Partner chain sequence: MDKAFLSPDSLKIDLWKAFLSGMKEAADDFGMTGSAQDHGGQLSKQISQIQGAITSGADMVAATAPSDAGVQSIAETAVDGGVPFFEYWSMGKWLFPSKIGPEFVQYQIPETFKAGAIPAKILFEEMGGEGNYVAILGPKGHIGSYRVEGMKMAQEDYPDITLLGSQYSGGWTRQKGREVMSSFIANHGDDIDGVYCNNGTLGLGAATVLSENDMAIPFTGFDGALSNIEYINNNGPDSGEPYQVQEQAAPPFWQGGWAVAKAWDWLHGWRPSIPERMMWTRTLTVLNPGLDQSKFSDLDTTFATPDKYNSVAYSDGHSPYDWKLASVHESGEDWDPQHALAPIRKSEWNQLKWDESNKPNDLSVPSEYDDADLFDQVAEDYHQRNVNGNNPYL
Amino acid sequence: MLVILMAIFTATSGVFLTFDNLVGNVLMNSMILLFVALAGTFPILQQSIDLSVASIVSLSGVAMALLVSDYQLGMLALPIGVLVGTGVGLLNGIVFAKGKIPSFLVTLGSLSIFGGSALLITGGYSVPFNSPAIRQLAIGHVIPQVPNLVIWGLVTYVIVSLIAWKTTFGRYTYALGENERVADFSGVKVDRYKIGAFVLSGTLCGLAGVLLSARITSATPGMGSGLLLQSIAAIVMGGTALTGGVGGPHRTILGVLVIGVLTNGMNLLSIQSFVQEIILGFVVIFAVAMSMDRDKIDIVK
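Structure block, one chain, which must be in the form predicted alone:
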């Protein structure tokens, strides 16, 4: 699908297949989605789901912006903002694993809690801050013509892929998605790895919130809106089935690039934003239908 889209937009726009557009627009604008999609991949690999990813992005970004603007913490605010994401991810995981509550319901509730908390602490207003050093972390160029945000995203992608491939946590994540009962009988500490997936998800969303705030030197309670649908679409289109155990973060980037190319191409063709939302919705349904393993439909959570 990615190759087909690139061929179509190359034929219809003379700007699309240029270095500046591919790196400065497609990749740059896809990196926040990449963080969030990587975050959502691990719970889905375990046959769970994290619906609170967008709210965690907003809450982490708002926390970081407030610490910079109101408390003058400077760079120290960045790791604290990421830790906010880690903390709420831990809460999600504990309630889900120890409370034996379906992840869908837990994160649907926490989506509202985290979003409401961001609204409460900001009063519904944006939180601007003035810190050129923090902004350079996102839009600066350590490598000429390649924004730092792109480097952050690609480095994180490699690290997360290695976690999935080379670590015990990654192997057990796949095992839980394939058959949780067998993994339990084999002595795997199921709850520990379930919680770990949500901690990792929260951490990556916290990183996304911090870098998004750094890029725009501001944060708003709704800055993560739209990322939930797009991240699930990217995960599924990348090849990670909602039935778990198949795919992984190394493939999620393909779905992210499909959405990035599709959005960029539609912008170049001046397609209305409302129409873009409709097209994206159809793409999601198509991708889910193509990836669903119907033999496992009875155990979808």
The other form holds:
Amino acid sequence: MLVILMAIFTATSGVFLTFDNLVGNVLMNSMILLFVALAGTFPILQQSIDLSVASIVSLSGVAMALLVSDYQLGMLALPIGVLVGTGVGLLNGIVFAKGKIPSFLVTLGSLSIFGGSALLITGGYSVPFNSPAIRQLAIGHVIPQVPNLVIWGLVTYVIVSLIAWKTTFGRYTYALGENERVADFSGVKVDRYKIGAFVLSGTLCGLAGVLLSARITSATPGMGSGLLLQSIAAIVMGGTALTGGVGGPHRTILGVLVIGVLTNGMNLLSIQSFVQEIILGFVVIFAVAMSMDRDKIDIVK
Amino acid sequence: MDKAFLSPDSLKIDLWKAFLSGMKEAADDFGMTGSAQDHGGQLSKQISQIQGAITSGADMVAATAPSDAGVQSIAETAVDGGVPFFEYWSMGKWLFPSKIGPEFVQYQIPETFKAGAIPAKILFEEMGGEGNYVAILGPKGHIGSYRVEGMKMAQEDYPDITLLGSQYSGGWTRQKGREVMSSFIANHGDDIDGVYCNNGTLGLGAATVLSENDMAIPFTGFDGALSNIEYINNNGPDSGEPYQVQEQAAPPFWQGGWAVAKAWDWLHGWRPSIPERMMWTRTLTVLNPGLDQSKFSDLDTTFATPDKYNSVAYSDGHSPYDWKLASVHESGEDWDPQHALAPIRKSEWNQLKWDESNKPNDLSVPSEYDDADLFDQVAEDYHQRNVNGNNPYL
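Moving on from the form predicted alone, kindly provide the form predicted in complex with its partner chain as a structure.
Time for the whole complex; same chain goes first.
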């Protein structure tokens, strides 16, 4: 699907296949979605789901912006903002795993709690800050012509993919998605790895919130809106099944790029935004149909 | 120059449809095309759309950021792309267009306090100068919510009017208006004699709840949506239904055309002076035909009948505006803005909610803001051109 889209836009727009557009627009504008989609991949691999990702992005971004603007913490605010994401991810995981409450319901509730918290601590206002150094972390260029946000995204993608492939945590994540009971009988500390997936999800969303705030030198309580459904679409288009155990973060980037390329191409062609919504819906369905490995999925619901 | 791009909050809103119509009409007059993509309140999406538009050849951008804090990012996106940029309504705290770059041509907004005070005065008069009212304020953090300061100023002249409660709605939709009005009625019931709505669409939502509760009381509105103008035409004080006393309208159709005319000038070498970089737009008051306009003759506003307003704002390609006349490049010294504009002076920054509490420590204010004579000259020039020129509402 990605190749087809790129071929279409290359043929219809003279500027689509330029370095500036592909890196400065497509990749740059896809990176926040990449973080959030990577975050959502691990719970889905375990046959769970994290619906609170967008709210965690907002909460982390707002926390970071407030620490910079009101408490003058400067760069120190960045790791604290990420830790806010880690912390609320840990809460999600504990309530889910130890409380034996379905992740769908836990994160549906925490979506509202985190979103409401972001509104409460900002009073509903946006939180601007003035820090060129922090902004440069997102929009500066350590490598000429490549925005730092793109480097952050690609480095994180590699690390997260290695976690999935090369670590015990990664292997057990797949095992839990394949068959949690078998994994449990095999001596896997199931709760620990379930919680771990949500901690990782929260951390990546925290990173997304902090970098999004850095990019726009402000934060708003609704800054993560729209990311939840797009991230789930990207995860599934990449080939990770909602039934768990199949796919992985290394494939999620494909779904993210499909959305990024499609959005950019339609913007370049000045396609009306209402029409864009319709086209995006069709592409999601077709992309999932093309990327699903049906041999590995017994039941489709 | 051949492409103009608009980045509004939502193209489902009449205001932005009218804005886009004006932009397209002016673009057509200058041999260009106009297009738009709405961002739905998502700043990152808006940045992406503006980048895409510039990459694909947009020669100017007009936009409204989802919140005040987002203005700098979208302005810088346009500046990085080297295209003239016009911002409406939202504005960053202590953000001077000249500090962002020469491409940030102009920021425009209806005068917030005055625009907020005029509907309040009409409402209070319609309530007979006494009684209780409630206020629906729109989303917090949006500059539209600053109109409430004008409402408070107006109330000082009406000691027998009491504000029972005010509430932010969290959005500009009818549903939000319904939700807030329902809670007001639950708390205050028949004690409510009038409703100050910060936006016409919110007002129409509130009106449905009032109607369900048989409360035929007056309410206010802002932003000039077509549905509000129709409601005003169809529901007078004697209709037995809740009735909207007025619609306070920025002239979105004119704003869209103006942005294109000034972008055309900018691309042909014209550069605005500092006072022209941030300007107030005069609002229009579309008064309910059932109200006596002579009672409000002391208000500093331009009145328009609903039909007159519709014929201009929703003329869809056949407006009475002459866009080439709005261009300095095309019309030279005879150029005519065709609507009232005035520079935003230093003494009026409080209307943008720029105060000491949010002033950056290292801020340097452009020195021109201390030159009152310069601002007087620009204000007088725009005033004379407007009163002597082509104003379709006069």
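Basically, rigid core = biggest C-alpha set you can superpose within 1.5 Å across the two forms. Residue numbers count along the first chain shown, from 1. Source: prediction; values computed, not measured.
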Superpose on the rigid core, then tell me if the C-alpha of Glu277 is displaced by 2 angstroms or more between the two forms. yes
